[in-house]
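Below sits a lone chain in structure tokens, taken as the form predicted on its own.
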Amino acid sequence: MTKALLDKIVDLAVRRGIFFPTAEIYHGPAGFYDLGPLGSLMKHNIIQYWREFFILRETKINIYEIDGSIILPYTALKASGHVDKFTDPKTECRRCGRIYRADHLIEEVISISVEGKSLEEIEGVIAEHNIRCPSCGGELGEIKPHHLMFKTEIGAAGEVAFLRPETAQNIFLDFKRVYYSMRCKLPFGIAQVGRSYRNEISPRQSLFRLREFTQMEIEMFIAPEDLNTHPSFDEVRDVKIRILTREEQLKERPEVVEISAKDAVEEGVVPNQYMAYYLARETQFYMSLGIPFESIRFRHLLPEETPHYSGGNFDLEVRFSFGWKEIVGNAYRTDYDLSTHSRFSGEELAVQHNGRKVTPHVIEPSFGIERTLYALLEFSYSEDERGWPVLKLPRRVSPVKAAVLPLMRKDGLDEKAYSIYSSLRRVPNPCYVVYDDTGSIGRRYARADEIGVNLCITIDYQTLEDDTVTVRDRDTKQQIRVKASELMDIITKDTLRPVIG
């Protein structure tokens, strides 16, 4: 593959309706993407699989899902610390006026991380290494804070508010209502899938640095004395996880530590069982979607990178063609959020536990859907012997489960094919199936492979005689002959087929 894999995937995504830039005909601003028909289906399937994996299958702890407002008042985000602390460092070229995120520019030019350093320290690094504008070579200006929240106004009086920078704040603000309405007992979780907004300085790399994105997030509320007694921990205690520790990151050639979830807790590599539980489950989740074990690692954020509210953050990073990138953030938020909102609002957010009042501690796994979607595209992308793209997507999240193809558009084959297609779309709980009768059968197979269709169902002259059809598998190219009446069962079982390898 001579062309960069990222470029190939973006070309395919735009051409086949997976994703494309927002307001493209007006050359809209960077950092916004629309999911097309196929991308929208993939997103829906990813969310549903995540919901099954992390919420519905969790039998020993109740997790409740909410759907919160994307506009939050100034007072709530002032209390959370976002108004004062949610910034990135920016600098402007004195010659051409281009604006850069200073810490990213330094990392790209001299491969040094300045995450968490003060504006003055970042300015010093730029001066010491004589870093200049990559576009024109001009001198860079003063480092200034750039606020990442989108500001808006409410009502005729213009009350200041913001688009939420994370879905977590809705959960903390609704904590008391959920606790009492659902008659909760610690530990329990509150989950949310929804949009978040960050006014990034320089969005780039397709779906990786967006100004509007979707999170799948859980806030797990635990009594502090119970952080090392997760009721389902024995189910994952022996699961191997790959961790890039803080100590290793300080070495010239850092190495990832492979360790069981149990040993990670006992040796103090992770802070508690609840954190280890989610690191193990996330490893299982992404491996079940076809991402190899060796391409997954959890990087323990260095102290200067760790958010002000956190007792330890572990980013799940995936090794892409363009480097290691975060797709899940795991944070031990302690009791910071509930304590802070209680203090600022005057509302009591401590709850009863074992006969006393407790302010719960929080473990937060936060998944980026768009980044997950891109990861699945990259790890499933291949090319056949002709150089044509094939997306070997995980069966569960592929947008189209089957394509119905008449061999010819004559002699009643098209009518029979359309009848079978219609019946598959009208069963209870149907899978997404498409109909295609344009072009040669080989060309239609190729079109289906390009968007990751699991199965192709061909209706030929034998179908008219005995009501059997040919089913072709996307990955193996093997074909079998089956009764048309068995198709829905075959498609359903195929969709649930686990990833191999």
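Structure of the form predicted together with the RNA, given the form predicted on its own:
Below you will find a single chain and nothing else.
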């Protein structure tokens, strides 16, 4: 049996500087990863491509990007519901020390839901029904909160604050400022790329369950009566999306429904055009990054998986080697966030629309960057006929666009190659090009393939005569001979080349 794909990718990632555990030399805690030089380049490329795809390309609706504070005060997260919602009641057996989720235990034993009840009330239920440790029968201790948010303190007074559990909250908190400063009109969007924090009980699967991660989010603000009139919907109406409906999930063998964006709205499979628009755009986005259509699906979360105010959540799941996993969450948050923040803060967060006050409804696509990055690695990992790894990354997001290689390190080939390399770096808006003259040419091609270098530019004896070079394509291994002066243009065109298939 060959090594699992995840192991191969983690091995490659650590060895070649894509990602590795944080504070590794001190055996750091689980759930934290640093991106290395190549991972960092990939992340930047993914973010920039996402901006172009979801923000800049959107000309009929303005989307404004902000960059908010990671530390948020207690009051803001109390209002948003996170202080209560992001806390699990836990209890420890006084005899054997096992720890249980108190709410789950109660539901399991006496089939009563204690959702929304306070810790004292939950304790009362346990005492009243004499619920004991299911493992040893011992008495259960007092109910304590387990915070899924990282708690911290501000200043000398020690004001309680938290690291934000989602980037979305800054957007709601800044809503009024953005609205007035940018003279917004509904519909419009506010986007943010940044770190979020969740103190997971047990992080797993490398980049998948992190305690610190990066989100790319958009909150689209829409008048409720306009939810079915997205101005660009015609552009995606025929785009096919794959949906795992609630009904299908309850079946023995669930089947994905393949449906056009337009039909999905008309048949009520998704709640509105705005949601359908994003499901379609996300399908296009990930397909353009090399994820096959059949390996993408949107799972309509079951009612018990979503908050009470949700108008429908659709997770974009990708078929990984270890199963279907969420990499994007799409939530119809109704007007819940703006309404509750308005109520708690006393600020008016309704806006003028068609001559009256409206509290906008919100459609939120929320992308996980680390998960996206891992997905790209998994879907681009391949091995050639000799068993050597080749990362067939989408040209657009691969970390290194070209490597300049002298065929031999003698006879002036190296000087010539170095000067070509320099000229490619010293241009306006340069891309990432590297130089390598160590080892045989074959070894250097292999090293480049392993990290997904799009093109290898080789300087040989003919270059010294007529200033032409060979350009080798990573995926086909085909070489063409071109003029050195055309290289920049060739690299740029190659970088923007769409994924085939």
